[in-house]
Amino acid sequence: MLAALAGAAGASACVGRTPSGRRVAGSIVGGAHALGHRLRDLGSLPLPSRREEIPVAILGAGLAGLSAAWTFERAGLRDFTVLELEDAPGGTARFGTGPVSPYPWAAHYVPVPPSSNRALVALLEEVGAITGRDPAGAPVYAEDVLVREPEERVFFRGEWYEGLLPRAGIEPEDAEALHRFEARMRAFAGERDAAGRRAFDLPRRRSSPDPRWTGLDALSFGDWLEREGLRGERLRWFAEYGTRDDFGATLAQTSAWAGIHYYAARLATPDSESADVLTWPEGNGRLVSHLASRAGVRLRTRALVLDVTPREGSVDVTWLDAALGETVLTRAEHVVCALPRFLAARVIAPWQERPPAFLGETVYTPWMVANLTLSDRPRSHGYPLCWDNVLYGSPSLGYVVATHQSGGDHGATVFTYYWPLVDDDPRRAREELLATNWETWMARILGDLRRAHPGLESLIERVDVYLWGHAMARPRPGFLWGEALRESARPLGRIHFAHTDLSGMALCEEAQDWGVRAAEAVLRARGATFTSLVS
């Protein structure tokens, strides 16, 4: 068993041709579901190899992991371990390199914050995207980390147009309720509670608890704007890209809550313009090389946490270190478990034998990620090539340029392709995301691509695919404000949760939140003397 655990993990390098008979190389290169799975089957607990004690052990590497012990640095505790199960840290922010350019493997920009978020602003400060103050003493952000332009566009009808929402031809009806939508959002964005509270804010425990936004968590999307007579084809598919987006789920499928958070929540007045966007060639995956350099050999990849059993002042850790083939018992006195809720259902020791109703509450979302490797770049008819690539009417949301920051406009170039399953069986589309194989994902990606970009396959040196089965959970109607999510959250003894699993929305701001208030909870309970950045 440990033998076959240890070597689970890798890529699968492929050849295939495109329908021209062009020969591609490639690869599926994860997640390590493989090494994942095998938790499922593993039956009676291994024995330890080996024993250790620590004072913290915080389980994922993922942004909220590495926030925490990002925290714990800062305030000067160091002496803790994060086991992560995958080769390389960083959850959905992970990226990867090449030839020509690091890469995304999912998460790929950062909003500009506003000032009162001091945690994720001293995190961008300290990886040197902030580079001073204005006379007021707001952040004044590096240039070459605001997307630079053209910023977006979208493929509409044989041609590209700038920005997201096409316009050529709108029927007066459809440009109406685009203007009301726009409107509604803009009135949402300057809602305020009796003691302030914005009704829709970042991270999410800071938006209001006032019934008159919260019960929109009980209708969906879809079901809001027919409600509100907001009806118009353009103006429900622009809305739908905004879910499939950051949410990974349809109209139907995602709260009328989590929709107008979408468009609210970054309007830092009615009358501003949305958050300016931070992004690097790798995406988020910038920010998860800061913080796991900070974390440094404290860092454990390939460790697949087996077991997390409560005891009376610590907690029982048994995880597989894959590398050696050896199992380790670690004996905790906190734990900062950033795991998502599927994962830790299955190793919290009191959740298996009895497994509480909250954690089959949360819906998750697969996803394909792509990363086409071009030698130049495409031909297309229209406004030129962004960073953000849409094409109307597609199932996947298109692409990003990772080399759009370096300024060149020529040449060798990565793009990023995304593309959710939002099927209303989650389950059933997981099964065929992992039972679909390169050559076909090659195939899909490329007859999508293709009526946007004549002639793109003789352009193609590579396509490699990272496949995500649990990629985020859906804020689906119900879930976002309901007791399940609240009770998810709550500790277990000496246990903390930090992941954006307990947010219902996998936003970076929500994953460093959650690690950064976990991590903080732990100190207070040791004692510890720091200043706190959470407001």
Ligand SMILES: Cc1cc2nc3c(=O)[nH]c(=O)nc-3n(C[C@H](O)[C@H](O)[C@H](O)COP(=O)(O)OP(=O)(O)OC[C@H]3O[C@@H](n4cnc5c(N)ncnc54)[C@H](O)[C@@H]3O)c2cc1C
The other form holds:
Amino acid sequence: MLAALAGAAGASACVGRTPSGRRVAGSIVGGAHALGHRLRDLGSLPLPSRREEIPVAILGAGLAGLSAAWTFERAGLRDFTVLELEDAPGGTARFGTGPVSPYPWAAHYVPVPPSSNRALVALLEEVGAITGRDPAGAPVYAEDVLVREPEERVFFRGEWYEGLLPRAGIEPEDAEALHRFEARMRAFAGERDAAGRRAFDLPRRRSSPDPRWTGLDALSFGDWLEREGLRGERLRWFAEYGTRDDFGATLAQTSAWAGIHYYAARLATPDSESADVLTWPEGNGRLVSHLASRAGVRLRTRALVLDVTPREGSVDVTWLDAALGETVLTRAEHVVCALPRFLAARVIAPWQERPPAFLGETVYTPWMVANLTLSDRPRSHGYPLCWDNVLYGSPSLGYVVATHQSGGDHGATVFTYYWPLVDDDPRRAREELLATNWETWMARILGDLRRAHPGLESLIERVDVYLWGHAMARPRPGFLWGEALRESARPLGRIHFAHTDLSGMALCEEAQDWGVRAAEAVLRARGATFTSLVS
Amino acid sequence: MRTPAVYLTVLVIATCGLVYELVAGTLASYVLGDSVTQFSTVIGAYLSAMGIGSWLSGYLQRGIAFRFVQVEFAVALIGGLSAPALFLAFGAAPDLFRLVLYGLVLVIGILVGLEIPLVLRLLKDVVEFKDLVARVLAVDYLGALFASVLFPIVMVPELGLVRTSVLLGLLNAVVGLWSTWLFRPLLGSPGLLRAQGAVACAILTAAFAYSDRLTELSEEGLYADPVVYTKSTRYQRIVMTRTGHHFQLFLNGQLQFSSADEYRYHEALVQPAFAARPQAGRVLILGGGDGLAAREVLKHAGVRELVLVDLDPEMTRLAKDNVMLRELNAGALSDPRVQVVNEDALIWLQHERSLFDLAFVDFPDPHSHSLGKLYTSHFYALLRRRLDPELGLAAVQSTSPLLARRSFWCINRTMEAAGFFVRPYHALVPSFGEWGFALGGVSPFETPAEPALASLRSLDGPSLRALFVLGPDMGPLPAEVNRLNNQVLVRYYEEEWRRWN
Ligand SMILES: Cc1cc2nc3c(=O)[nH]c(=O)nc-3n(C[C@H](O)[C@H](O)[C@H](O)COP(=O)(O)OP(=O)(O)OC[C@H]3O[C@@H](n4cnc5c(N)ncnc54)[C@H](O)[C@@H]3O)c2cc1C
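Switching from the form predicted alone: structure of the form predicted in complex with the ligand?
To see the whole picture, the full complex is given below, headed by that same chain.
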């Protein structure tokens, strides 16, 4: 059993042929989904062969867990351990490496935060994304970290156009609807409640709880657009591209509050430009590397948490040290549980005995992410290759070019290609995700890209596919401002929770905010003195 | 039947046949580059197609004269229109170009292959076999000689590829029409054939009348002077043209220099910096794969090392190997002090660690994002770090201060934003017009006053000092800093040049 668990993660190598017969190598990654299932089937807990005691244990080394570790480290609490089941940290901000360029496995960018997001500004300063301050004291971002122009393009009726929205041959009423849509989002960006809180803010918890806006959560974004008379094929496509990209959800599956949040929260004021975007060749993996290096040897990979049981004055964490094949019991005074909700549900002992009502409420969209290593840039018609390249009317979200930030415009490259499985029934979507083999995924990807890049197949060197069974929690109508989500974030004795799932929206700002706040709550409980980054 | 007239027919069709082949080969090397491969494969395909044609002629039993005339009309139309068709195909569907090329070569080759066997059979009862074979083949080879001499000397320089192919097609059709009289006794009623011939002639005449438009659609029309070299590399299209004693180099259709006045440009790019730093020993050139800036640098005895970074290995190879270019750049790229690096200059700057006294930045104008990035504050900040902190200077070609004034000042501002102390200057280069440069120092520096060399053609003390005086119509305009994440320069540049065109 233990051996099977230990072997569950990691990549499996694949070799196959493209539809036109070209031999291509690659791999399929994403054992975590399988592991999740096995965790459920574990039955009785194995007896520990080793015991440890430590002031603080952090479970999960995604952005949330790593941010908790970072907070402890900055506050001078150095006695902690981070347990991560995969062989590398990062969770959905992980990255891969290859001979051409490092590339993201999922999260690939961070919008420039407002100065008020001190935690994120501090982290960006540490990774060298901030080079100085302007005379007004605002951070100045490194030019090679801001997305290089040309930034984005869309493939529409046989040609690439600048920007995300094709305006070629647009009907006047469609153009008018788009214009009104944009004006509405700008107006939302300026709205504040009596206490001065923004209607839509990042991290989410800072947003006003005033029902004037939270009432929009009950409605789907699609229904809201309809109600406001915001119609037209282009607008619907554009808005749904946004919800699929950010939430892995259709217009009908996304709450109107979440849909609006995506646009309004990224505008500082109604007249400002949408926030610039920061990115690295390995995507948000750059943040992961930095945070992991600060955690140093206290980060243990291939450490699978099996059980978390609260005791008097401590918490017992039972975990599998897959490297040694041993079961370990770590007794911690405090725990930060930074696991995804669906996995936390399987290891928190009291929840297994009496499952709280909120546990089943989080619905996940599965995603397929593929990294295509190419020997050269494919030819394309129209606007030149950008960082973000989108295909109008495609079930995929298009691709991001990993080598874009490194400045080269010729030669080998890596495309990171995204495909959310937005089926209404996520279980069925997950089954489809896992049942589709590597070769079929490759054929689908090539089929999708072929119309934009006729000669692409002959350039493909590798296709590495990541199957994310539970990639993102869906902000479905009623979820974000409902009781279940609020309940689910409440600490359980000495166990504090952190994860982007607790915001109901998958964003790095949310993950970091949860990690920092959970760590600060622990620091406070331990009577430590520190300067808060979040209050 | 008058046999001498038949030999004349053979001469014409032989000439036409070879010209079609030469047109296809030239055009293929013209748009695809690598002329050895293109010519070998076109000739190979053409000859084997002729073989197929000869073999197929055995299946034609009756009405040989009738068939022969029809073959002439077909060759006339397909061969005659092959050059415009190929140019248009390359413009419309470059992916299908090879398919169209070899398809045409095959069809033309088969038709041409039918011609001689049919002529031989037409004459077999009139002339004794040994004389027949001797004369027909002799005339055929003579036609080939005509074609191969006239094609490069008269046809391509005087007419260009499109008109050459259409005109020869017309000639071919006329010969076909004429054959209906020549072989009158062997043809039942020639009415239908003559009508077909008239249609073919009409189509080709119309094509000839339109060939100016057709040429314009093709690349040939882009250049004022005869094209003498072309190559499509991975990165760009290199074209050289020639007029009299002078030649010009174009990259992607943009003039890079004319040998008539490039010395004015390259002296202005290189010599002011040397006037300020006559002892410079380590020099960097970014871009400038033609070796002309390198030539100016190597005139200075103090230069111990010159690193030249140019993206395109084909460009630097051309500068080394092409006779005209090598003569013009005085063999600069073969100088032992020179090290050529073929890499994207932005990437190279990111990983290079050594220091230079002087740098010369000579990129094509910023008319695309992939060139615009080489004019950003990020780029200049990286460049600045590669320069000697006290004495380091960089001279940057910065487009026309007259025709693209905001672009010129944008480059200036951008260098300043990257920490350079900048002195803008300009020079008159007739081929380009009024041209602009920026001399940037890592530390403040004096405007250079005396050239370090006495042997310069366009610069002495007073004229050097005059470069740094800009008239009011070139004076500063407000401009944003060109950054990787805004690339405003590409926009400025596009707007300004659109206004002048
Ligand atoms: C395809 C995709 C694209 C995205 N793109 C972006 C983007 O561009 N920008 C952006 O801001 N956000 C993006 N996101 C969202 C972003 O990735 C997340 O919000 C953020 O990284 C989540 O961090 P986390 O720590 O909360 O969770 P996770 O990344 O889920 O981390 C949880 C960690 O816990 C570990 N773990 C799970 N179970 C156990 C166990 N039993 N024992 C030990 N460890 C365990 C996991 O391996 C993982 O490392 C994207 C997400 C996806 C799926």
